[in-house]
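Next up: just one chain, as structure tokens, the form predicted alone.
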Amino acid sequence: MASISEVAEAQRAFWNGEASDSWIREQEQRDRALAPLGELAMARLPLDAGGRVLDIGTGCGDTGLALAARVGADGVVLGVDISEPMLARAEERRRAAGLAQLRFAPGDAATARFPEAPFDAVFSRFGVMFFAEPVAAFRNIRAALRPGGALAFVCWRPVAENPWVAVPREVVLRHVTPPPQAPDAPGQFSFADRRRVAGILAEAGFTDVRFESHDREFAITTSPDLDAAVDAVMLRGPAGRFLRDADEAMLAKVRADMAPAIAPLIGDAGLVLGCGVWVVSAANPD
């Protein structure tokens, strides 16, 4: 079994390598698809003019830009991420927008110290499911919040409640047997179990933990091109992880099965499937 430090280093290597490449390449399309989900969590926070906000897993900066617009020129937003290539893209966008109240910094929110602390609010859009030691990570995050401050994040519900993942995953599993992985191992769906997440937050010292379940449409592609849709679903989610080391022959077999599986699901707007998320909110006690 890998140690906590080994798990953390594996996450750092992944998000500074192949994962960052695909996110930067597809940044605009992914931001359009994810923005409405992030806004669900933003709505649970007191994002008033002049507020101070920590954005965990800011990636290419879309959420940091949105938060900075909400708190205005007198506010402070710090966006942190372990992916330095993605942060470089985020900084380009910040400069283009001229937002002096926004700063991006590399770092692991599980252990980092934040000079802008204390914050009024902590936000994350799918950025908190990858901690090697989540209780310790959320304790560190809570330490950066002022007493009475608020936390809100959005994370995925189980795979079975996310057709955008479940459909391509079923095709891939006809061809690939993935290595066993504990359901609570760091990853995209590690916060799917609300009881586990509630326990993590309570142990980290948060109170008033609440969950909202939301179902939405999720645009994987925005054109009716079948080849583009096949490429997209084979790169994302568990399907992409399972195929990471597949050879060309295996990829060709999966493509041959994937095309007829998703072709009936593509419309004029592209490949749009359902998704299910938790919006989790909590408070730092006074």
Ligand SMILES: C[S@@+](CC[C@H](N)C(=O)[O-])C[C@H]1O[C@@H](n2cnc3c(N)ncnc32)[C@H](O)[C@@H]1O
The other form holds:
Amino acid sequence: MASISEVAEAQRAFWNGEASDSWIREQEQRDRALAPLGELAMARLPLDAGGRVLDIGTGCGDTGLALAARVGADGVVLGVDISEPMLARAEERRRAAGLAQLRFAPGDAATARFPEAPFDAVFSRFGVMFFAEPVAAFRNIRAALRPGGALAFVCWRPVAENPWVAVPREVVLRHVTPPPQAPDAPGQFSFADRRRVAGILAEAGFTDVRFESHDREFAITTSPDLDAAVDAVMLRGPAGRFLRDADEAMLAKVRADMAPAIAPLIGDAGLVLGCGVWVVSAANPD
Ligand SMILES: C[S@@+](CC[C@H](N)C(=O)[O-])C[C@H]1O[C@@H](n2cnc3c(N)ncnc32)[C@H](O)[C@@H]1O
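Here we have the form predicted alone; I need the corresponding form predicted together with the ligand.
Every chain and every other molecule in the complex is listed next, the one we just looked at coming first.
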């Protein structure tokens, strides 16, 4: 079994390598699709003018920019991430927007000390499912909140409740058998089980833990182009990971099966499938 530091190192390598390439390349498209989901969690936070906010796993910085706009010039927003290339994109965007109240910094939210702490609020859009030791990580995050401060994040519900992943995944699984993975291993769906997440947050000392379930549409592409849709679904999520080591012949077979599976789902607006998320909120007790 991999040690805690090996798991953390694997995540660091993943988010600085293959994952960052596609997140940077597809930044605008992903932000368009993810922004409404992030806003569901922002709505659970007191983002008043002058507030201090920590954005965990800010990636290419979309949510850091949005939070900085909400708290205004007198506020403070720190966006942390383990991915240096994604943070470089975030910093370009920050400079272009001229937001002095926003800082992007490399750091592992599980262990980092944050100079801007204590925060009034901690936010994350799909950035808290990758910790090797989630209880210890959320203890560290709670320590950065002021007493009475608020936490809110959005994470995916199970694959079966996320057709944008389940549909392409089913096609890929006809061709490849991925290595077994424990459901609670760090990864995109590791927070799908609300009882597990509630347990992690309670053990980390959070109170008032609440879950809201939301179903939304998720735009994978924005044009009716079938080839672009096949490319997009084969790159993303578990499907992309399962195909990481596939050779050209295997990729051609998967593409040949993928096209008829998704073609009927493509409309004028592109490939838009359902997604299901948890919006999780909690408090740091006074
Ligand atoms: C699914 S992406 C989401 C990115 C961004 N929040 C968004 O919605 O566009 C997950 C992000 O979490 C970051 N991440 C993963 N583990 C982390 C950790 N331990 N500390 C800080 N960031 C982490 C990754 O580098 C990546 O940028």
